[in-house]
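The chain below stands alone and is given in structure tokens; this is the form predicted on its own.
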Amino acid sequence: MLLPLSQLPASLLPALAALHKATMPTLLSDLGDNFVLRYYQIAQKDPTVIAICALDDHPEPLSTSHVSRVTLGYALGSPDPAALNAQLRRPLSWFAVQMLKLAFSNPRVLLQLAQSVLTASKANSLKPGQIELTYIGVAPEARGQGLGKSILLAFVESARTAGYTSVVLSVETDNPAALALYTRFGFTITQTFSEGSYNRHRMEYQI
């Protein structure tokens, strides 16, 4: 079952919040739960998100084992992603805890952070009628089935529904997975640029 971000229950937010940092290995997952989890409530209230989430039709009981049954895919896009990165900064008693917490635990995430406010591309930026999709995952026991298509499927239609013209995104060029889903879905690299330590491809998908 596919629906919105935006009219999934609160209560399964943490079972997408973990699926996301099973699925997604990127900056924010290297954050950590609380941040995880803290995006996906701002994007969810967010009215300019466009996100998909695919629900299992029977799933089992939520555990802790159990998640990625209840949340088996999703996809998330937004015209102003920086935008939509900087709420998370608030309130910022909130954003210092968590900063001060890391700094201990794992600052190397904080290096990570620094490097990449430092070395953001000029590649990542959008056009009027642009919406970029963020981030796309599939649970691992439900890959192989046409999942991902369907639900990028359904974000495209959203966003022509939304009235945007076109879809981009950035992916690593070391991601062949990701690369053949976008390609076969009609998405062209535009731009190849690096960004940090990550060499990526701009694509994008005309509406």
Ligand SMILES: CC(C)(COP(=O)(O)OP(=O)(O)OC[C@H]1O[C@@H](n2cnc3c(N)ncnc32)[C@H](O)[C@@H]1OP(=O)(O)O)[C@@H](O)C(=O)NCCC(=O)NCCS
Second form
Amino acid sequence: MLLPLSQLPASLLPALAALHKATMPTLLSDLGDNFVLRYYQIAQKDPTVIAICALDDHPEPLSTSHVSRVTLGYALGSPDPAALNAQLRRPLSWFAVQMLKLAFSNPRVLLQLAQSVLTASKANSLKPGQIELTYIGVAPEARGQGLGKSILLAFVESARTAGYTSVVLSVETDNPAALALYTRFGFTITQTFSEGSYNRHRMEYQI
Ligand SMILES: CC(C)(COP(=O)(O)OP(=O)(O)OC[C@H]1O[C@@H](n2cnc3c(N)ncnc32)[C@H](O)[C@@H]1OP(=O)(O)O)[C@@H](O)C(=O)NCCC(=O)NCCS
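Could the form predicted in complex with the named molecule be shown next, to go alongside the form predicted on its own?
Every chain and every other molecule in the complex is listed next, the one we just looked at coming first.
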């Protein structure tokens, strides 16, 4: 079952954040549980964000009135990913406390944060009419069954409905599963670039 993030019950956001952290080894995940959950809380309320969640179709009944739903996949995109990230710095008091905690628990991630700001490539910039697919992931046990393709299709259809003319994304050159998903869907490589120690393709799909 696919549904927009805006309709996901708030009680399922922690499970979605946990799935993101387990499947998306990027800076956001390295920043830790609090940041990932906060990111999805912000994204859920941001009307410019397009995001799709996949839940299992046959949830386990916990009681006559409650079921336990498993989050199996997600896709999230924005016409301005930097502005979405910037919302993580508010309220400043929350952000300052998180930074302080990281300074003690995981100081290397603060270095990564500084590096990502300094090495951000111009290849990531968006033109009018483009939306970036920033994150897409499927739980390991649900992969290879077409779920990634279904989530991507739902994302593209939502982008079309919202009036976007193309979907763009960045993918590491050594991620064959993601490259296969995008290429078979019809994305083409527009640029290959380095960002810090990563080599990435920029890809585009004309809607
Ligand atoms: C990339 C990812 C979302 C694919 O999800 P999925 O549900 O397994 O993908 P699907 O089953 O829908 O497969 C889509 C297509 O890609 C192909 N594919 C998927 N995984 C593949 C792999 N490991 N090797 C080669 N081809 C692969 C499938 O054969 C299918 O092709 P088809 O349409 O010709 O049948 C999943 O592997 C994942 O979550 N990876 C970790 C997160 C990640 O890397 N996200 C992308 C960041 S840019």
